[in-house]
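Next comes just one chain, in structure tokens: the form predicted alone.
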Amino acid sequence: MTRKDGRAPNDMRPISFERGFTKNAPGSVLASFGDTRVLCTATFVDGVPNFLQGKGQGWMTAEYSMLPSSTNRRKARDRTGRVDGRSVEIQRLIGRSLRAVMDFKQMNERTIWLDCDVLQADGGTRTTAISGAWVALHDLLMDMDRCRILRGWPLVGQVGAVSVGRVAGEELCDLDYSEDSVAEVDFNVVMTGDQEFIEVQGSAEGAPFSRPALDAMLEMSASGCLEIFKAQKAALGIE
């Protein structure tokens, strides 16, 4: 099939991560996958929650929305207690998947929050969060290390998430939402920087799938996220 922007079946849309977008938060960073925009921001406070409390080691969560303008249809915000399911999914989801590589005893008695903001949606806006959040948490930790407030370097490893399916038959990487929307199977796929598996979501909303087509969306899966990660070492200068 062709797809509208004209890539390859096995092509990322255009990556960015853009640093300090916000002043106040150590780590923010506006996390861009074509037209999809997530703010993505890290901060810390003091104590833990109480299952932790007294253990002498850090922890980190995460909270995901989308802003009303953030689709073609205003959404309604997320009120206190009453936080749509999907919204409670993705946020589960992003929490998970940074805490895959984190440890957290070289931390103190500190709580890491990571809140991933949709500002427009275009498909893939868990993935596009949780790529930027890991870019967000690498900057807050550095400020924390500059800070002192660190027993030693508690990141153990990278992250990247890429949306993969099957539209009109054939297997494609990094969906847009006009190729979400009609997928006859969705997949979500998390992996770290040594190409190991955190989280893999898929399901088929029509047809079963084969075992081969699920070898080859995890093929593509892995060859995506080398494109997130080198997007991601490239915006924070690393090697």
Contents of the next structure:
There are 6 protein chains.
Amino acid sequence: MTRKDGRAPNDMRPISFERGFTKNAPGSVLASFGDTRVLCTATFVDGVPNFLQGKGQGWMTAEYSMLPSSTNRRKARDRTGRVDGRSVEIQRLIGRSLRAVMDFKQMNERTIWLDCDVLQADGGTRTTAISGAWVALHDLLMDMDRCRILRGWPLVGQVGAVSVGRVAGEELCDLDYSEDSVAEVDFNVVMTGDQEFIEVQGSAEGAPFSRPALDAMLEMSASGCLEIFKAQKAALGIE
Amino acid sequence: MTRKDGRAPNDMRPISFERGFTKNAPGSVLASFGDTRVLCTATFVDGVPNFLQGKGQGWMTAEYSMLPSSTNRRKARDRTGRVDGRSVEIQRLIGRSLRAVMDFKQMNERTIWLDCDVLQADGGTRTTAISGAWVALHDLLMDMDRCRILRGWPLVGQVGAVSVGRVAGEELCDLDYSEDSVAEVDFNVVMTGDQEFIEVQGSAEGAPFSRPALDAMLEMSASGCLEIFKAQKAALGIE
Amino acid sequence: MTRKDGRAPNDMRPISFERGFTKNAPGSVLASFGDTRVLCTATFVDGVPNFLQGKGQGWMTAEYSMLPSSTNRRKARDRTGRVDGRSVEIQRLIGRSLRAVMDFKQMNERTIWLDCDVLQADGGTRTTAISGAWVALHDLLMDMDRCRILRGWPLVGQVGAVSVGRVAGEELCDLDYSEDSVAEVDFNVVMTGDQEFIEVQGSAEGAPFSRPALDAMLEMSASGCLEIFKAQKAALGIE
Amino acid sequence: MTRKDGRAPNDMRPISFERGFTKNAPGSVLASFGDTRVLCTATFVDGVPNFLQGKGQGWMTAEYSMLPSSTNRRKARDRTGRVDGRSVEIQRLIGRSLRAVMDFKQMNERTIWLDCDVLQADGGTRTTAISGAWVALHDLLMDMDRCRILRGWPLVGQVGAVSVGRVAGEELCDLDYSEDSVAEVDFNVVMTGDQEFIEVQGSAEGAPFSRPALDAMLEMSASGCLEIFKAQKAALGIE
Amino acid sequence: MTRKDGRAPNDMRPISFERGFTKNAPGSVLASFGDTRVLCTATFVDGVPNFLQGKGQGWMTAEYSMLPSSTNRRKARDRTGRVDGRSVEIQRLIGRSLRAVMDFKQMNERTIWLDCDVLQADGGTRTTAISGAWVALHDLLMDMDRCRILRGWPLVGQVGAVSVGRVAGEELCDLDYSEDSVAEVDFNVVMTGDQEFIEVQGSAEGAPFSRPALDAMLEMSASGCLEIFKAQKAALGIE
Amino acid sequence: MTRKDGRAPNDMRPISFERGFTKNAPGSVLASFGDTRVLCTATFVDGVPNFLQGKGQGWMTAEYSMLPSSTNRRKARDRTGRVDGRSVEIQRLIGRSLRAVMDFKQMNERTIWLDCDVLQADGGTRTTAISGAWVALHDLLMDMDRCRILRGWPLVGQVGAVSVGRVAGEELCDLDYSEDSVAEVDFNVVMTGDQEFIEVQGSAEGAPFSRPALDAMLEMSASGCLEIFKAQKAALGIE
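Output the form predicted in complex with another copy of the chain next; the form predicted alone has already been displayed.
Now the complete complex, all chains and molecules, led by this one.
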């Protein structure tokens, strides 16, 4: 099968992380996987949720939203208090994924907010969001460190995420919308910089999938994450 | 490690499916995995959601809720329109899982409702719900078949779900609440009767997990599902 | 007129109170009046509502809900923040009725929650709920007493409730759904163990009713409550 | 016991119904029981609720609300979608009470709205509302009759409502706020012009009440309603 | 052009402010501009919003609502939490306008509530509301002064508001509904007693308007406000 | 007074309109007035609101929202159904302003959505939004024209908006946040390309303002709009 943009099955789309995209948030990154563009920002506020009060440590929470114009067909805003189940699911995933590499004991009672707003959607918005949020989080923590409001460095690992799927019986990496919308299996994998898993989420959209197919997709996602880790470091100018 | 109830690491808790638990829904099953008890009911209403209207086929949707008294600490009801993200996530999982084995072309424009209400929670409510919902769905479809309102038999496979996790470095099957609340990894697997995957969802609650740990949990979940499939068939008196 | 199940006009349906129905709430009773089954649980939390803070006494509040599958036609959940007026009315009635026999000065600043969840509806859900909630409350208070967190015994009386109505010109006791749906008058009476009234609520559904008809219904409800009181005591093994 | 305003126990406060209080609604009545003043309006819109569509008859629904400034302590508006249980209960009572004297087959598929807005509250707002709504309804129907949009005259009876209660062991009629706030029993009775009951709602606020006390309150409410019926007719200039 | 009621283009409708219209709020004024009647009340509660806490000064907030029966076509209540944008806009205008003449340092940490409830609408409800709210506010402050709970007199100016517009190419003052509904330009002006501007809000409903038209409407509104100031003082018996 | 960025009192900040900023909406413009950046998109959907159905013409509606990270202090999302009054007010202004130059009879029954999402806020977000929305609308209409789904060209004029204000007694054009937050008067003016007014909204934030001050601000806004019109045309490459 030939992919629309000529990619090989295990190729990622072009990845970029544009830091300092807006000026008011200490961490502000426009993350792009191909035509998918997500503005990921990181800020903090004083205080922590009720269940943590008085424990003397920090917390982190995430929100995800798509701009109405980010999709081909205008998407209504979440204004009426109605539950958009998909957004809820995704922002919970983003929060869990990034919390997995945070040592909150290195922070005082402050809450970090990761806001992931999709400006343009072309498949893989959640994986783009997680990967970009990590860069924004890094920038925020650097800023907090400069202001001497951290106890120690809380970020204990790198985080990247990639979607893989099976289209017409073949495993593909980093699906764009045209591929995603016809995929038989949809897999999202979140990994740490030392190649361990934070989240593995696979759904059979069409037919159930076998263990060998699952194994193939896990392999593919590991190699995709390597490219993301490289791009994140390049953007931050580290290593 | 010895488990509280003397189980081996890959043992399931006692499984039961009590059919006809309430009389108003055609499918009504009290599903129990140990002390976790979920009332799973299946009913149908005429009509389908907007995006399917006029296509001449059926649909299925699921709702999940915990009774306030089902947990140790009373849980507030979802009455105020606030989003309980966890419930949203779970009911979307239930719906996707059971839809994976339905051939909706065998139904007219009707929507099946699967309601999973947790009466008593002791870990694994979502996997108990999915496994019980399959039995309730089977009963509903038998009833619809008797009423001659199906085109053909729409249920193309069996569905079971199991939670596995890693506690104190060891993989365990079908965690109860005391185990689940200290698990380092939380894995939920939904499988078909012929051992293929419908959903694979694993989260690192504490530390990230390696590929070998992932493989061990997948093995364990497959063997757990075999027990569930047996119990479902016994309850239905088939095979 | 002959009743569907052969009862005399002033007969109650079979009454049962199954204690310890679920294990997480200290008071957990499956109350049944015929085919109507309501899970009544009693739990407590620390603290009282604003208007009572600092007065050094307790409080009690009730919630009532029907499971979607409890009725013949699936009932949508109260999730969207919309007001289901009937549920609001009923839970206010339950709360008032049980508070009438509580001496809150015997408790510290704690709030008792009575949750009445209808598993199966066949008429008289509110009277079944009130009668069962009293048993659950008794169990909770026994438990609190054992834990020595009461000042004195706060339950100063017994509470039972019964519905009566007029169908085809004749007064009937404890209507089932088939009778209730065609009743001309719908009456709910809540009484104390020493035969005084806590609540009297009668509505003309069809034609207005005369004073003699009202008197007949009050007599009938008093005799119905006697049976409930007996069943409650038997379930608790008292007297 | 002497009442604040010198009334005998079974005296009503001064009653008035000021018709045409506002000009946009065909029925618009400022109803006063002493210092309690409720603006009762009656209007109609085309169409009926779903459950009545196609049956070729009319319907009537009621809403009740208190202006924020109507009480001594400012009452927050019902704007946030929160349930004010008391308002829900009262407006359901108003609707049921007035529907009891309507023959909806005399109307086409139109819905009458009764809006009862409390301008000034001093006890008995719901009984003032019901009594005033009947006058407003009469005016609306006269107007519809003049416009020849009724099949026949749908109003088959007169409706009045009165509150009675027991204060310091004595039964009192038409309680004002100072009496109502210390009442041991709170009783609201809705009657038809020919002295039959539409609604009987009594609650023990303090101690339960005996059958003789109940009988005394029913007697008192019947005599109170007679005065209301007279005042309604005088306002309408009938009989 | 001749106006329906014979007014000259720059004539106001008859203005009246009926003080003490209801008895529970210290300031309670029925304000009328012709057939438009708005109940304006002023009350206070202890405390201030979060952003002012601890600053030792007062605050004022306003709410505006139309009774369902105030318009020709019944207006649904704001109960469902839906945003009625127009009401939001108007109540923000009322709040800003009256705050402009308040010296909150003369008050302790208390919040004044201005409630403007439209009983009857015939155009110009917001300007009637602002003008009447000023009288109600004056009455409230007099009452607070009598109770010695002010530091000094906080009301530093008089406030009136008028609507002007262009109908069929001609500027008109204080439009009634029949004029307002066909106006090409809709202008609301809020002024202080010494003829300075607090708010100027003009919208082209049909065609855009020129600078000379704008100037003509500003002149007209200034002369309209003079009449309002006179009527306010007459109602209060000052000057 | 010297302005932070060296501007003269009647200077605008640098203006830019970056067309095609995102790819899914036919009109997508990143509008910047200095550091204020608003993403303005224009899309259409089939159908019109109820009040226009069957009239055979089009409609246009606008929504305005600030990204949580657009301000210095993180702004909570409008997700809970709570009313953010300021956003409601602004989006109503945007809608009215752009509708003033549309001839909806040139469209079939379609609704144009203008979405204005603030990416970065530094004062004047509503005027930047209106000015940018006009460019996005122009692009959308060109696209609809190319697709031959317009009857004629519906855009009958150009629209620009500017904020002016008085700071420390001096009138300033196009205030940034540091100026806006201390302004005594806040004025927003929306004009057409031929120098007529669509909206004039001025509020005294501190002290009321005189007629000469008002005149000075109107002059200033007219000259500011001229610059905007020039920039809009340059961006579109017209004239």
